[in-house]
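One chain is shown next in structure tokens, namely the form predicted on its own.
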Amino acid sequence: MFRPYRRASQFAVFLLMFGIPLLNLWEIYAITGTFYAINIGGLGIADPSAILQSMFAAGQFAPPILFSVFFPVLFAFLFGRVWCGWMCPYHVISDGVAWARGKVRGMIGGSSEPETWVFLDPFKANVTRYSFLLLGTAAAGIMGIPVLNYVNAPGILSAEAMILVRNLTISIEMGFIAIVLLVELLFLPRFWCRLFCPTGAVVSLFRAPFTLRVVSASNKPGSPCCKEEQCSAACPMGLAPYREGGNLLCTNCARCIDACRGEKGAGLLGFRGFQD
């Protein structure tokens, strides 16, 4: 099962978010920066969406800066949108909010199972995400400021962690995160990751025929593996994994695979090349 490994990866990255400024306070500068851009021993690694915004805001193409997105882009080509499902600090908190929402619904007589707000189907959700990305990028070019960087949840959380460690306070940007999480808790679970996150939108574009993805070993891969559709119920992005494993919304979080291998599942889902 993938869940323990995913959780270990998520919490390791979450702790790294606080560990970097702590190391810097102790005058250890082997690693510096935030999740907008990190420098590891002189090697710069940046969020592709942040670089995209910065270039449009500056109004110029900067080849040296593009090298900083080489490793994130290569990683995405190989493993898909695993940053979102396995590492993103916002996604960890969103998981917690989804769990809390399920508990509250269970106490008032509803289902206690995690849910995904699917008021938009996957196609419309992707149209919304990329429309938001395009509008934000156009605004960056017109206004001369990286507009979407101010609503980039993982970057904001990382910057806030640095401010908290250094100054024992938080900035007003944390209010944006609080509002988004409150909306997820009360009204629209998972809406930010499905419909708006600029990092997720950009990263999901880098894929190829060899990119890791969820596939079905069923003789009828377009049909549910089991009548309960455990995989669809488990998917935080509101997909039907047995036929939509290649969708741009998929984060390769492997929840569907774990659910398919569970007590009521058919055990037919897996990552391409890694099925049992």
Second form
Amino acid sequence: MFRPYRRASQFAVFLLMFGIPLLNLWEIYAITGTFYAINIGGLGIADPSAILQSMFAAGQFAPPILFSVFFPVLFAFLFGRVWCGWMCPYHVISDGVAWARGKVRGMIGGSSEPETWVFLDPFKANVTRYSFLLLGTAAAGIMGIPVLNYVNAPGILSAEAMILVRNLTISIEMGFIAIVLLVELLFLPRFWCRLFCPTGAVVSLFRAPFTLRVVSASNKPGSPCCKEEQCSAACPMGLAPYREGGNLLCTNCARCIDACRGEKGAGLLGFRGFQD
Amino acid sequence: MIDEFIGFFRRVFAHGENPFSRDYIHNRMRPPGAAPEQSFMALCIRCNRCLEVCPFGSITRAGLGPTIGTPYVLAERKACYLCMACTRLCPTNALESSLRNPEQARMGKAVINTSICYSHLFADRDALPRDAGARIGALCNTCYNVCPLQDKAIMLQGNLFPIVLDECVGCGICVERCPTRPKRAINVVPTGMGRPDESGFYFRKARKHFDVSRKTVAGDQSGVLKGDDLMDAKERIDGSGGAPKFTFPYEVDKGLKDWE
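Let's see the other form, the form predicted together with its partner chain, since the form predicted on its own is already up.
First the chain shown before, then all remaining chains and molecules of the complex.
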């Protein structure tokens, strides 16, 4: 079961979001920053999508800037889009909203089964989010400001957490998060992570043959191995994990692996990647 | 309306002005080491690390608008104390990360409004006019006393009233402490905010002040005394040689009794 580990990782990062400004208030500066850009013991790490925006907007390259995306890119090459599924503070709230949506549906309609309906198939979802990223980057180049940072959900959350800890206020940017969460609750579950998030789009670009991904051990990996398709029902990104483990949308959240009961009680799905 | 639009497009496309970088406002500066406003808006990714690391809480986030989330120093609320902790943390060089020397920060230039400044009013008129709205009728010189670059960025002209010199970095401490209300007598004009004409004007003015200051320091008798020189001069004040003679410019009323 991967679920307890994933939840532990998500909540740890969520608490870290409040912990960093708290540590800084106590004048411990070993770790500073927000999820736009963070500094761990002198090592600068920045959000690749923010850096991409900034480079296009300013029209200049600087070696320290490029070095700050080295670790996120290396991490993505090894583990895939793990930032989204296992760490992102917005994603864990989105998980909570999807859970609440299931509860509400159970109360209204009587059906508390997980939703199988997904808006746009995986290919169209990918086209949507990369079009959004390209348009946003082009707009940043034209307008001369990193515009996609206005809608960078993990960055906004982390900045808001920081000013909440420091000044006990939140700013107007929290309204954006509230609107997106409301839409997710009422109309389109997980639409932000699937269709728009620029950070997720950039992070999932870095894929190699050795990148960690979900693989089916079934002898017919192209077709569903059981009638129930629990893996597809569990996938928050609307994928069919038995054949689409390598899709750019996959966050390696391992829900499908936990859900898979296989043909004879033994799970067929598992991780395959650089460790083999 | 149409003229405004045409002017806007001309500024943006013919002059290459960034429509999303806002015009300057007095006492609202970027943190030290900031790139000129246009490139600052391009480089800043709003990570707020400068804000987080500032030990004085000087940096605030901009509110709703194109600059939302970017850092500002609002001098009237809390000035920059030039610890230079923020510059080394900036991940995109929007704040020049190699800048360590606070004297090389160029956040703005302080400008004294001589029609409000207590010291200037006092030096000009020997007393505060009633309509000045001021409660203090004295040589205040708070700006001079709190300046971290005392006698480099600001000096007392003839030991009486403050003038801002060329080395002013625009930290805004003088603005924060200036006692006049509701308007401050000293204000910081931020640099790099896309008003080259204005900044040039203030630069020339500062240059003039600087030349004046050099002249007065060079003339040894009437110059500004500091530290040991000032103490020496004070020690040489001698009251034993008889009272100095004053010429009294008024007619004395002969009817007054006991008038010396």
